[in-house]
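In structure tokens, the next block holds one chain alone, the form predicted alone.
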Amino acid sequence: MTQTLPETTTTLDVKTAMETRRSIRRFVQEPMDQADLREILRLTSLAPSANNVQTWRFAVVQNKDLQARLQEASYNQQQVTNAPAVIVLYSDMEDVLANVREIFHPGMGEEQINQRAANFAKGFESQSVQERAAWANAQANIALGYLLLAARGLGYDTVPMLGFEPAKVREILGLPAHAEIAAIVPVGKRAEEGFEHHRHNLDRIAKFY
């Protein structure tokens, strides 16, 4: 039985957003509402992370020339230029470490912030830039889930893309060489229904102890 999906921009509850999210590759050809776009990013930024590290960063592309270049760097996947906006979600652990005091709540007080910041930075001293980047990217993947649901909750649709050439994407957007790209996410209003969910049964994937 085909499920009728809500087409309204009315905010959806979390359960409905989860159940109606689809991977959409054809979008209505109209610009994104900029207030909605910013709200999607704000909600995404509420994602949790270890030590509140917030490694994620967003490159928001709404320029058709840049989108065409990103499409080429993404094995010519058409949704990159079909969407009104493309969010490149990446992590930057070197920026986090350079500004490490920012991640600690001001309510902790100056002394505790200084101590925690020093301990946090020390924990990564022995790691290479690549090792730190991999850890940071794991945190950014938490934000990716939030991004997909935040967009759907506001009546928009997405498709998370992992098929791209990272070095080319970094070059196109002027991102630092150490930046790790978690996903490219085209976003907009759906112009197709997409496939209904096809997921494993819970008993196939869960063990209860």
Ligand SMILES: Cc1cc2nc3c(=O)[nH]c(=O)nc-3n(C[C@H](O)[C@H](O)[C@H](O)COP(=O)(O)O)c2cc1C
Second form
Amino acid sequence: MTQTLPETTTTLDVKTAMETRRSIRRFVQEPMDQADLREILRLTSLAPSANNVQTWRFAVVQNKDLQARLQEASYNQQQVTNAPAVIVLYSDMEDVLANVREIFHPGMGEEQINQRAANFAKGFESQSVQERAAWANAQANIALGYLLLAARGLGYDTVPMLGFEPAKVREILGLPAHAEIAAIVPVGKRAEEGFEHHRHNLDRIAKFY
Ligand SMILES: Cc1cc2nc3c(=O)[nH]c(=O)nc-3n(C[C@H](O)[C@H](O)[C@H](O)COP(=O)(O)O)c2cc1C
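Can you give me the structure for the form predicted in complex with the named molecule, which would complement the form predicted alone we have just seen?
Below is the whole assembly, all chains and molecules, this chain first.
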């Protein structure tokens, strides 16, 4: 049974956004509204993260030549060029550590910020760049969930993708070698229905104590 979907781009409530989000791989061929695109990213950036570390960064591609190269690096998945915009969501823990004071709330005051920043940086000193990149990627995945729902909430559709060669994508976009890519996310308005949710029954996955 096909689910009836809201036709306007008015903001959806959270429940409706969750229930109508589904992976879409064919999009209406029109450019993204740039204000909406920025709003999707702003809402995504409201995601929580450990220590408010905000490891996520966005590379936003709206250029068919670049999209074609990204598609080639994504096992030729057609949605990469079919979408009007592609958001590459990655984390950059080395950037976080180079600017560590900015993650702390200004309300804490200088002294506390300095102390917390020093402790935070010290905690990662013993880790390799790869280890802390993996930790940063876990934070970026929280933002990925926000991104998919923020887009749907504003009337857009997405498909999160992990099927790509990270080194090639980094090279195409000029991202640093330590950048961990959480997902490539084509975004636009749906031009196909996609598949209804196929999910485990709650009793299969939840225990109540
Ligand atoms: C981390 C992640 C990676 C994914 N990678 C791909 C991908 O490379 N290509 C693709 O077509 N779909 C990809 N998907 C989409 C999943 O197949 C899809 O989310 C899942 O089948 C559930 O369907 P739904 O999103 O329509 O609810 C990915 C989804 C997630 C969350």
